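Presented below, as C-alpha cells, is a lone chain in the form predicted on its own.
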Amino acid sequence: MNIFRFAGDMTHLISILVLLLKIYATKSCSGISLKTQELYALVFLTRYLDLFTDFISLYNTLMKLVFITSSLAIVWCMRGDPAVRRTYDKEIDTFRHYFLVLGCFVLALLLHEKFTVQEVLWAFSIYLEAVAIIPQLVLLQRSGNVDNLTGQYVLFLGAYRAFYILNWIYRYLTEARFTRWIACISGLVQTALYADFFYYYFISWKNNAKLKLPA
C-alpha cells in the first residue's frame, strides 16, 4: 500500500458513491450506460476470484466486496427498479459491448503472466476494465449535454486510474520484483480514453459552463 494506490481506491470509491447518489436520490439513470456498468460488474467478478483463496488484508477484502456488491447493485437498479429503468437511454446506449468482452477474452488467452484459470481471468478483467468506459463515453457524446453528477462520476473514475498509474511507477521504483506489465499498459490505454473527456470537463469548469461533448 502507498499513498497513490490509496488515493486511487478513494477516488474510485467516490465515483461509485456519486453514481449511486444520482441513481437512488434522483431515481434516474439518464446519461448512464448500462452496458458500461455490466462490463464493470464482469470486471470485478472475474478479478476478485482470489477472495475465495487468498487473504491479503481486511482493507483489501472489504474494498473487493464493496466494488463487487456496488457494481451489481447498480446493474440491478438500472434493470429492475421500474422508476429508474424508465429513465434509461436505451436508444443511444447501443454500443456492441459484447465485442469488447470477446476481444479481451481472446487477448487474455494470448497474453497473460501465467496460464491458469485465475491468472487468465485476472488478465481478462484488466483488459476489459481498460475499455469498459467506451460505451459510457459514446453515450455521452451522442446525448450532448452531461449533467453534473454524471460528469463528476466519469471524472473521478478517470482520476482513479491516473492515480493507479502513479502507484505502478512508484512500485516499479521501489519494488525489486514488480512485474505487472499487463496492468501498466492497460492502465495507460484506459487513461488515454479519458483524455478527451478531461479536456472538455476542464474547459467547461474554466468557463463556468455546462459540460458538452462534441458528437
Contents of the next structure:
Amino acid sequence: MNIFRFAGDMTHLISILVLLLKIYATKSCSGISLKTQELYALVFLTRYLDLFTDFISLYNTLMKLVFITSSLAIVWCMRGDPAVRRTYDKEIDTFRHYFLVLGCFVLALLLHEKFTVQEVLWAFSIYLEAVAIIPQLVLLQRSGNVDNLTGQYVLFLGAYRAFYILNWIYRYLTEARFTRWIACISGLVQTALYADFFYYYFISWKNNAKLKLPA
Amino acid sequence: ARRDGSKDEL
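I would like to compare: after the form predicted on its own, may I see the structure of the form predicted together with the partner chain?
Full complex below, order starting with the chain above.
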C-alpha cells in the first residue's frame, strides 16, 4: 500500500459518502444518473468475485464490502424509495448504457490477463468502470445546472482514479515486475473523460460561479 | 490476491 493508492481509495470513499449525503439529506437524486449507478454496481460485483476466496487484508475486504453495499443501496434507493424516485431525471437520463456493457464485455473477451471467468470479468469491470461515468456526464450537460453535492461527487470520483495513476507509476518504479497494463490504460481513459468536467469545475470555482457544463 | 499474487488493489 502506498500513499497514492490510499489517497485514491479515500477519495473514492468520500465520493460515495457525498452521494449518499446528497440523496439522504436532500431526499433527492436529481442530477444523478441511475444508469451510471447501475454500471458501478455491476463494476463492483464483477470485480470483487474474489471477496470470499482470496483474503488480502482486512482493509481490502472491508472496502470491497463498502463499495458493493453502497452501490447497491444507491441503486435500490433510486429505484425503490418513492420520495427519491420521484426526483429522478428519468426523461434526460436516457444514455443507452447497455451498449457500454456489451462493448466492455466483448473487449474483455478479447483483452484479458488469463482466459478464466474471474479474470475476464475482472477485465470487464476495469473497462466498464472507465466508461461508467458517461451517462452521468451526459445527464449533467443536458440538465445544465449542477448542484454543489453532485458536482463534488463527480469531482472526487474523477480524482480517485488520478491518484491510482500516480500509484501505478510509483509501483512501476519501485516494484520489480509490476505491470498492470489493462488497469493503467483504462485508468488513463477514465481520468481523461473527466478532463472537461475538471476544467469547468475549476473555472466555476475560480469565478465563484455556479457550475455549468456547456450543452 | 489470486494464486499468482496479483489483484491486490480495489
